[in-house]
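So this first bit is one chain, no partners, the form predicted alone, shown in structure tokens.
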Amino acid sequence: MKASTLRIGHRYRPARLAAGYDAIVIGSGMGGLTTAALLSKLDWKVCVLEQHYTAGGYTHSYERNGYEWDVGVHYIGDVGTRTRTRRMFDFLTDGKLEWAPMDEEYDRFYVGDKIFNARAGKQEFRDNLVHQFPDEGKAIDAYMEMLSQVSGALSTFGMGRALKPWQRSLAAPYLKWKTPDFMFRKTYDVLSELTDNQDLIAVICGQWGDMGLPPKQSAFMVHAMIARHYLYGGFYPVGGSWKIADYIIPKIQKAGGEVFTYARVKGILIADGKVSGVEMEDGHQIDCACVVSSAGVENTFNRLLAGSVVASHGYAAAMNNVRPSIGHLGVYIGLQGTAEELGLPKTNFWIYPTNDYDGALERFLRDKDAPFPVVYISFPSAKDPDYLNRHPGTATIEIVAPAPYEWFEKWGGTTWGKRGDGYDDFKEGLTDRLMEQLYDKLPQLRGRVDYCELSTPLSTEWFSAYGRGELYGLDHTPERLQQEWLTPRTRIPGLWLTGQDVLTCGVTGAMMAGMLTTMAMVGVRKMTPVMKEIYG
């Protein structure tokens, strides 16, 4: 399989643009592609502009030296049966995307010198927690009840995001009534009222890396969303995460639209107080009265719009109330030998030095030589039953750990692959430390690694155009989630937002944001037939 087969979308050239697009979408992440596909279903001709060489945002895959890795889709939940999430994926991909289940023990938590796990199935998850903490049954049941309450509240939260301001004002009493008080409290504060067992709290919060904030900083709503998402286990897209975009793009093309790569947008054009199109990096202008930004709030208001426009609409002040999430390191490992031969599991490893997640992160941010506060290890070739058909006799592993952009800032503005010996030496030290985490858990792999490379927040900035290498857009604090301006509809006529900053992080959060953005753009009446087709 050649690397070019992973380059999804068509390379941008001004001559390849069609005339009269109904909407321009900036960014081909899950939010952008979902919005474009849903609009296309309504016969809109949509132009999606992606600055990277391949479409898909964090759902894209890449190849190097005969190996293939995903960059963001390490596992997806809630797709084992005909859930709302699965039905939306099926609609977007015309039912072509298949899902392979991970092991029943889909997450394993190494907390200090103790080992815990999460098991697939709501009852199994609960019973397993009680088995691990036999004196905490009451607290565990109270926690499970909270997760049940969050389901309806999440739908209410999303609905509120799609409403017009005057509609949201009218609906405010109802929205408040449907929202439990604990939704916008900090995760640790909520859980510490259920139990004082710090190991139990640590296990319940063992997936905090999926949103980038530890429990004393994160909003319980997002914690609960992630916990619920994986209650029935983890799944992996058969054929690799790049298949997601590969299956969605034909829907956009069918209506006359296209997804262009190498298409860097320089700015969003404003004329007479409303959107008039975009200007490309090459100076070419694409006229269109409707622009949807899936590039993230930071990019939209701090790079793509003129400062005077941002300030006059109140966004300069609003941006002071949110902050980018932390950056990350990614180790991409290739091995000769199959996952089965090497003993690689279909279980994710989460490795923590202590059950005090916030304290460990604080120490790490002060001292980069302190233990990593969390190390996540994923085994994509073991999860994907089709992997060996594409790359026979090989296996892959990915390691992810947090790292602040500030550590790498002095190399900012340099070219990927040409940042100098100092940068390479720093990367090598970080790589060695993370590889030791792998060898500690799977010692049989020492000496078996054929290829290894490390990405940093600068890599994320280079390939994904996130200015500080952030993985999850805006930090998911309680304050961020209560920002009423973070909705699909902006104060600038013709400009819309989609993606994880509109709703919540992750592939599913961005996908649902795409649905909300489309509904806000076209209205409930026009979306109703589409929603009936999706959900029956």
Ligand SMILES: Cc1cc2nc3c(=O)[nH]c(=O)nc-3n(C[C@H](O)[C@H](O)[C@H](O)COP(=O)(O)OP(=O)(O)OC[C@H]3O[C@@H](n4cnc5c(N)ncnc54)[C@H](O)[C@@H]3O)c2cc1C
The other form holds:
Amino acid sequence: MKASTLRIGHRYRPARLAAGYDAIVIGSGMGGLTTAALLSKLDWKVCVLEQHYTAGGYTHSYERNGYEWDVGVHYIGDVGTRTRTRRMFDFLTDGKLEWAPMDEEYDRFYVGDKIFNARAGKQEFRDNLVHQFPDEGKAIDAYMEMLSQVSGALSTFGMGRALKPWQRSLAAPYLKWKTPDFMFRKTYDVLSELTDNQDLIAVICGQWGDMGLPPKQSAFMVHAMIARHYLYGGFYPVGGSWKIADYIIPKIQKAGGEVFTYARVKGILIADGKVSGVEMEDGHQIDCACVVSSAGVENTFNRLLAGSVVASHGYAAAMNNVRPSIGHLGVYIGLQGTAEELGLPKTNFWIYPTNDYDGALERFLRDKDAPFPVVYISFPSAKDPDYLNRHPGTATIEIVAPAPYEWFEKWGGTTWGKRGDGYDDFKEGLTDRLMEQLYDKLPQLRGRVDYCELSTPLSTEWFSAYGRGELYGLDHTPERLQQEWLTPRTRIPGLWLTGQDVLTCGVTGAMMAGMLTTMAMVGVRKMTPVMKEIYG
Ligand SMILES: Cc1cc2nc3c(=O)[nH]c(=O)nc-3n(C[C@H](O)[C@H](O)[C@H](O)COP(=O)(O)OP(=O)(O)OC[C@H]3O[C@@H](n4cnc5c(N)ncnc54)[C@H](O)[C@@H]3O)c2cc1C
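Alright, leaving the form predicted alone aside, put up the form predicted in complex with the named molecule.
Every component of the complex follows; first up is the chain already shown.
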């Protein structure tokens, strides 16, 4: 097995640190890098510390045996025209990152024995839904209207997060007025008031895997955010998802900062009630009065801060209101032959055993032999027009399915690649089941697979430092989204939060969290010229 060579960032050594950083950022995912790049634009010298061997967090890619896979980016929406999302990506990557559109049919849903799809374009999406459900035009139009209303409400929600507590109290009536009641209700409850057609609800919720919670548990706000995000289709970063971080890092270096890899932070240091720096796993301490944690709320409050500090600021109690999202399995597949030769589409497949998504998940969590509640299949080499320049004559496929951390817990603490036969056998059984799902949809691939490996929640813990192998940080329940303390500003002076737990999961969610965190840190006045440069 040839190891991965695709590594970006600068390897950490205490001697390589500069003196006098203006801020330390823990974690080099999209949230951390966005914050660091925006601060760098304002001439802050920022030190980004990443525990993994490469930078990018869930946007990193890895290579093995001549193939390359992304680990947490399968498609991104809202970047086909000069949208706010696209402008932010352009700014962060100096316009270097290009986007390749997926097929017009970007998502295909196999629900039991029926097949539905999502089409790119607001009108096309609506018309296509009506075409698939001719008796449901009224419900579909009401749903589309709700998506439009959510647009403004999402911006209000985001801005509310950047306010100081007293400002938020003052703005509370306005924030409430701008927030439709359905935002914080369960997705299924909202949709079942529009229609009782369970297939239609299933198709509308066909992307529930993009946030990790099925419709009877998830907040409608996040459902709507994802649906809107992909309304104009899916796009893939040309050159692979690792290019995102690769293009951002020079912006941080230009202002004297650096992105260090193999740099695991052991703890956030507090002196006289304020942040005073971080302690690295090797014992080295880096002094800095400003620390931004993009390592996730679970890591920040349950692992990086002393228990007494967490309790005294009320975070121990607050953490009871949120919970980590479910873990996942990832099958990384390499094939000889190009995507075109093998007939691989630029469409994601979502495979469901039934239109009762919640019931299927419940059964699976009770019984691991029950059908997978959702199997997602992505074809990255087909989506990336540059893939064949890097890996000629080959193709890749990825399969993702949920799996709870508890199933793997007994192997916790063992070393990656050396977890023993029991673990390998368990993985083999899961891999076979997931591969059968692929062959069922694309039988021409049987016998064409050259390389295949399975990641589990323990791999996520090992490489991405999510302690319960969680897929999307905190679960996107209505309760989580109403936690007033989940904001960039913490109650501990000098400590800031960013990344997917501050707003929502998704590369864009983490990026926008980075923007809000920077805004909260430096204030609107200093941010205004930067925002003007980004948005014109
Ligand atoms: C399988 C999968 C598929 C996905 N598909 C998509 C998709 O198609 N489109 C999309 O938009 N989103 C997708 N997502 C979600 C998206 O990738 C994430 O929501 C987003 O990238 C999270 O960014 P972040 O910066 O908040 O966190 P992360 O990217 O997780 O970054 C956090 C970083 O902190 C580091 N860290 C943690 N603890 C420490 C420590 N003590 N010291 C130093 N470093 C530390 C971690 O190593 C990690 O690199 C997917 C996620 C997964 C897992």
